[in-house]
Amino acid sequence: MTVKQPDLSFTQNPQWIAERETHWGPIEGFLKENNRKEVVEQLKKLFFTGVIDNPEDVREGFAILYYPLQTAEAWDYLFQDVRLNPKCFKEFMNASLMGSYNEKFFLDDEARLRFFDYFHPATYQPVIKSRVPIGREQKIVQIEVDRFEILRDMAAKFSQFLGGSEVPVIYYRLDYFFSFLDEACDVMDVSNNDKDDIQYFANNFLQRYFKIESDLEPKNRGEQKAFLVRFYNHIANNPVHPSIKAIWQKVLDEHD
């Protein structure tokens, strides 16, 4: 079934018009340094109007990111576009993981958490589909989720929030983490860059949740507090692999 463009009146609103420019002006300049005058200008009216005059001009996947609404209905519309590879709903879906978009793409948290949401359950799921069919053959697109490579992701951006940078997007979906985390098998079976990576991040949380008022940053003690000791927690209380299991009593063996 194809998806319908969603309502864009909202676009001709003077007071829309005027917030939408105070955001076009350092996006624009971002946007020159890469790209022809030609390409900026289609941007341009893409970001206020959500029209593209030559698609031949934008690249697949700006439309996503600078389409004018930002919901789960306007991303079905975009996706089904032909022009687009499915290989680019995979490239979003780590993105969105990850939250590597900043304020030129979304305006703010909500958006980012709803892109977050349109490619992931509220929970782990091995396989992930898109929610329309996408390219030239219009095909729903199905990814097997790599648990490893995604809990090391993961945990990297948790280990970067615990240095003092910014609350990541996947902190207000700790369910989706802790699932993962739960789903992990031996950490010895990985690639043995994965799983020193794991084994670092596990004891390195582990060991700070003993530190906590010491080793924490300012910058969002409460935040990087809570998600320490929902760590700690959830090791000590589920029934995660033995090979996690096993990191989490060194540490405490530690610590007694």
Given for the second form:
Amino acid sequence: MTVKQPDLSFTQNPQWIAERETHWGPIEGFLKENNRKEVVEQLKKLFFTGVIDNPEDVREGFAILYYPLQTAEAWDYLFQDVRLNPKCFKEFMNASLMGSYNEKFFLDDEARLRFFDYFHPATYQPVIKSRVPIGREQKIVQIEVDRFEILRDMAAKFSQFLGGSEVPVIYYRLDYFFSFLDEACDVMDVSNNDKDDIQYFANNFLQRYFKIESDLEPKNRGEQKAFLVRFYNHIANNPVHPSIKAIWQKVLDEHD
Amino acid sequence: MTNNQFAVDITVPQAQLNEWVELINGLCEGQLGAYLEERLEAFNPKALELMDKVLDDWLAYSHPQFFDFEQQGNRLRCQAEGPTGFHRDLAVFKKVLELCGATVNVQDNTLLDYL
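Could I see the form predicted in complex with its partner chain next, after the form predicted on its own?
In what comes next, the whole complex appears, and the chain from above leads the way.
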């Protein structure tokens, strides 16, 4: 069974085209640095019409990034009918969680959140299944979430956020983050190559709890405080793994 | 300077100086794709034809770095570095620059040693 191509009749609307033109300028400049002219032209056509003349010439994943529609329906179509491969699915799954893609790719915050929700349930699940059969073999893909990698990246993201960076996507899906903390394994496990990074970033943002008034950047201070207070309460009242509680306890001890 | 780092040193016609600065300085800003194609094509479409395979290789695999742009009048210089075998691509590139109207001032000793 194939997924029907989404209705793209809106791409004929002159107002939509005019608005799209304003987004295309910076994207084109970015693409022209590292892609042949022919590829840039194909991507322009994809960006404005959704048509991909020659999928072989379009680098993996570009279809997702430049398709005119950014909805679950569109991504189903692209993963199944444009035959994006399972590796690509996994890369986008991680990128959607961390927001680690160029901000030019999503035209608004709603689309960014839809992309997160396309891959991730409301609360943490250890295995993520594709919604549609994908790849040349047209199979449902099951990706085991790398918990150490996610914890490292989320700790880094919150550390940056508390240091004044933009509010990350994961901030708007805190139920996912906190349910993940409840399921997280022993971060000190010898097989965890990221344990030093996890300790560093976690320690970095936990320290800020004690300096909420003085250390937080004025930008997004309300969101920063809300996150830290919820984190404190969660660690105190939920079955978070002892190895994570230990990081928190160390920070507490330093402030006694 | 490493074995795979070379100098690009050219003298260009005064009348097209701005276009040449845009091309060489653009390389140093990472503009190797369609930007470079358009600029070469504007000078001489045959030059672009000669560069075709090299450009594909640069974009897909070798990703060379150009840096340290310098200008003294109509003499333009920069450094170029790439993976093993990059000297062959650079030799083609220098021919391309000549086809576009530049005079190549320096053929690196390192490059000649390879040849």
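Positions refer to the first chain, counted from 1. The structure presented is a predicted model; accordingly, all values stated were derived computationally and were not measured. Rigid core here is just the name for the largest C-alpha set that superposes within 1.5 Å across the two forms.
A movement of the C-alpha atom of K245 reaching 2 angstroms or beyond is seen between these two forms when the two forms are aligned on their rigid core. With a cut-off of 2 Å and the rigid core superposed, K87 has a Cα displacement that falls short of the cut-off between these two forms.
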